[in-house]
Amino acid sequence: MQTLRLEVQRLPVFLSALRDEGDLFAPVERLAPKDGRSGVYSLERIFDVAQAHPEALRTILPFKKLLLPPRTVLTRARDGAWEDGDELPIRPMIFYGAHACDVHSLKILDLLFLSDFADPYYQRRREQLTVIGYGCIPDDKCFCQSLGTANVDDGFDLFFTPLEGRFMVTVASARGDDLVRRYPVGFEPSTRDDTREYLDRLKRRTEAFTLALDAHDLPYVLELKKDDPVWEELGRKCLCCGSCSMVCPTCTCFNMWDEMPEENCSERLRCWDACLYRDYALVAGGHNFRARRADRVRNRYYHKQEAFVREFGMPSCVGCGRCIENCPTGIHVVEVFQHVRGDA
C-alpha cells in the first residue's frame, strides 16, 4: 500500500481517462437536497465525469447490481441452440464512489459467492470491476462505526480522501498502481501535511456520527430474545414490501424462472427476491415456514446479525442506513435492536 497526493482540478482529468478502460459508473443526482432533506442519487454509468456525486452517501439501489444485476440470464435458447449465460460478453466497469461500508459490503458479496464453490456469474463481473473509494462525512442514518465499518484499508483498488484543494490518494492493489501509473495526471508522493491533515479529518469524521448501535453481544441477546413481543409489534408495522432487502448491500435472496422473451428464444433467469415475501419460504404441498409476518421480519433481522455471525464470525448488515432512510412505515433498525436490548 502507498499514499500519493492529487491536486483537486486534475482528478476530473483522471476520471475521463479511466473511460478508457471500461464502463465508468458513479452516484448522480436524481432529486436535489430540499427542506433539510437529502438528495436522492442513483448509481448509473457517465459519460460527463461532472455528472458523478461521490459523496452521495446512498444511491437509490447499491453497487451490488454491478455483480448481481436484478435480472441475470443463466442459460439461453435460441433456435434450438443453447447458450450458457457465462459466456455472455461483459465490458469492464470501474465503480467511482465507494464508501468505507461499501467496499465492507463488497469482501461481504465476495464471501459468498467467491468461497468454496464460486459462482461463476458473480466471479466474471468481480474480475472485471475495478473499485475506487471516496472519503464521505456520516449523517443522521450512519451507524457503521459501531460495526467496525466506518474505515476500511483494502478490498479497493484506490481510495480518495478529500483535503483542502486536494486528495490523499490510497493505492491498494496492483491495478490501483497500474491506473495511476498509465495515467500520470499529476500524482504525487504525500507529504508530512498531507498526513497531518488527513488525521485530522479523520477525527472529524469520527465525531460526526450521532447514531450507535450496541453489538458486541447482540448475537447472544437475539437468541435469548426469539420469543420477544418486538417481533408481533414489528409484524403488525412492516409491510413486508421488501424494500429494505432491495436497497441492502448485502441482501443476496434469488429466485429463478423461465421466460420466453421472444419466439424460439426461451432464458433462465436468476432475478433478486427477499425473504420478506410471503411466498419466499413457500415449497411442495402448500407448506410455508414462515407464513407470518412476524416470522419473516425476525428472519430477516436475525440473518444479519446472528445466523451470519455465528456461520462467518461477523454481521451481514455494515451500517449503511439504507433501511431506515428507505423504510415506508419508519422502521429503524438501531431502535429494533435497542427495544430487544432492552434498552428503549
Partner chain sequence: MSAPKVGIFGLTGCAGDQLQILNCEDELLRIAERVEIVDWVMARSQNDSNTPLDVAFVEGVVATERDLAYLKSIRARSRTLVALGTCAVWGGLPAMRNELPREVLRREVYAGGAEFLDTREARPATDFVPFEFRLPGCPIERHEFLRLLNAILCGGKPEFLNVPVCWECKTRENLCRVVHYKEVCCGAMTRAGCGARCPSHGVPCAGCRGPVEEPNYDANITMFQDRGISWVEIARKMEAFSAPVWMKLGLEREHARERARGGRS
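Next up, the form predicted in complex with the partner chain. The previous block was the form predicted on its own.
Below you will find a single chain and nothing else.
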C-alpha cells in the first residue's frame, strides 16, 4: 500500500482521463418526476464526470450488477451444440465511488465465484474491473462498523479519501499504480499533515455511526434460536417481494432457464433470484423444501449470519443498509437480530 495526495480540483481531470481506460461507472442521482431531485442513486455509466456522486452512500443496486448482470445469456445452442453466450471481449469497467463495504462485498463475491468451479462469466468481468474507492461518512442505516467492514486496506485499486482541499489517495494494486503513473495530473507523495488529518477523519467517522449490531456471537445465538417466534412474526410481515435480495451486495442467487427467441435457437439465461420467492426450493415432482414464508425468511437471515460464517469464517452481510432502505414493510435487519437475541 502506498499513499499519495491530490488537490481537489485535479480529480475531475484524472477521472476524465480514465474514460480512455474503459467504461466509467459512478453513482448518479435518479431523477424524480416532481422536483427533479430524489436523493436516490444508481450506478450508471457516465460520460461527464460532473454527474458522479461518489459520496452517495448507497446506489439502489450495488455494483454486483456489473459483475453478475441481472440477466446473462450463459449458453446459446443451435443444432445440438452449445456455445458460450458471452459477447467477447468484455469491455474494461472502472467503478468510481466504491465504499469500504462495497470492497468487502467484492471480496465475498470473489470467494463464491472464483473458488471451486470458477465462474467464467464472473471472472471475465472481474478481470476487467478497476475499483476506485471514495471515503464516506455513515448515515443512520450504515452498520458496517459492527461487521468489521468499515475500513479496507486491500481489494481495490485506488481509494480517494476527502480531506480539506485535497484527497488522500491510497494505491492498493499494481493496476492502481499504473493509472496514477499513466495520468500524472498532480499526484504527490502524501505528507505527515495528510496522514494526521486522514486519521482524524477516520476517528470522526468511527464516532459518526449511530446503528450497531452485536454480531460477534450471532452464529451461536442463531443456532439456538431456530424455533424462535420471531421467524413466524417476520413470515407474517414479509411480502417475499425479494427487494432485499436484489439490492444486497452479497446476494447472488440465480435462476437458469432456457428460452427460444427464435426457432432452433435456444438461450440459457441466468437471472437473479431470491431465496424468499416461493418456488426457490421447489423440486420436480412438487416437493417444496421451504414452502412456508417464515422458513424462507429465516433461511435468508441464517444464510447471511450463520451459514456463511461456518463456510467462510465471516458473515456475508457488509452492513451497507440497502435492505433497510428498500424494505417496503419496514423490516430492519438490525432490529431483527436484536429481537432474536431478546434485546428488543
